[in-house]
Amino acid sequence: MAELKLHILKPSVNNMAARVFVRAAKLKFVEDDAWGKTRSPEYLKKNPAHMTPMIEMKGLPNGVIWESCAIMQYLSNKHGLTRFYPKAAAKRAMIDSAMFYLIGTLYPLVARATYPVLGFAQYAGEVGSSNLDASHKAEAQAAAKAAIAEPLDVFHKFFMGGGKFIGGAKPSIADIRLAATLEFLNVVDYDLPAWAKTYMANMEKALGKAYAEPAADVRGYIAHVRSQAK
């Protein structure tokens, strides 16, 4: 039996990048489709901040840990996975500060970008959230929007010089959390630069059914929302 269990949405890409890193470390786990299930009593118990994905292992402290980052930084530690998180000090550097950098300030805009569309609870305090009429709303969304050009070029610049991946030659933790993030962009119809789609091929030509099917679930949730629009 998998000692790794993995509690995940299946539409969101927070939860798509843990589910892309355990396929494509190969590690054994069981997955649980948690839809419906984080308020639960039993689920509270285990995580009080009700979020996924989670992994449940033994040996945790709390038994239990969420945040996509976090997960795929423990898995990688446990197992040497040093393919995906390489052990060299500066190279980790540099992956942590491209997943910190992404969390912090890239997501954050997509979310604030594709939230609305996506029928997803935005957080306390954001014009999404608020009784401000939708023209407000609306602005808010497209000014969002609108910013996340300059993290991307962050990341190509910076993280990537140019080149293929965060990671270098192959695909590293940051890279599938880079790449989740960009699925949600498909909602409201963003234009890519032509580096981002050439990079989005690469990581689902590098990482294979690994990355297809997660991806497949976020795809088809986005399909239907965009359906419903219609």
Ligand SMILES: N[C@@H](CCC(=O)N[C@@H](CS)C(=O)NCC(=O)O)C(=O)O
The other form holds:
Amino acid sequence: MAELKLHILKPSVNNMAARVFVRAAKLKFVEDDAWGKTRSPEYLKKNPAHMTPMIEMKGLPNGVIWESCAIMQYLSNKHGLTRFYPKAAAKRAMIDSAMFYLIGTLYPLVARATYPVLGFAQYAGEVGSSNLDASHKAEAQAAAKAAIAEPLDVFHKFFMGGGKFIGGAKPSIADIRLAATLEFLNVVDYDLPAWAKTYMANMEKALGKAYAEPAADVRGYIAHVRSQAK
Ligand SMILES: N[C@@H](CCC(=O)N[C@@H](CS)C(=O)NCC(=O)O)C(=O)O
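To complete the pair, please output the form predicted in complex with this ligand; the form predicted alone was given just before.
Once more the chain from above appears, this time first in line as the rest of the complex follows.
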């Protein structure tokens, strides 16, 4: 088995983050497309949470880990990639805070705003997955879309603080996670503030093909969804 096996779903921005990272870090890896496999007995045996991205690697206590941010943290730690994940405790704390804030606050809003259009299922207990009528679902989706502006502004003002990236002059793992997340907003024609458009362009410029290749899969999916809606 290859040293690092990454199980992925190509249309997903959670996956895009891990896929951009392994490329940007120039790690040796193989990718396995998990489309249609995540609920199979074989996959569930490895990962009862049926999540992608998931890495499979010798030395991990249970053989695999999932969660995009944990994957990037682990691989950075393992390979000493301090340019993506600084070692100094205070700098690292900023990256961790940005990623937890993204996963806990920004991403749920992005999911509520975009998943109905992307055709992805929402979590149990969400208005989007309930039996409420279409107008309630549309209201919840619009409210989530409107609420995205605040955390976005927090990323800009607090985590970037006038710098180019959360990581300062160069992209960190938190930047990879943020830029990938923002890719989904295109599907709902979200009007990104000017700074965010510049930020996305800077990310793609800084990471080149490492960013563009996985982004093309997400963008391709969005284009497909749009073509079906016509
Ligand atoms: N917080 C997780 C989210 C992962 C996630 O939601 N993965 C979805 C794709 S976007 C998945 O693998 N779904 C397949 C399934 O549940 O069977 C991360 O950042 O990795």
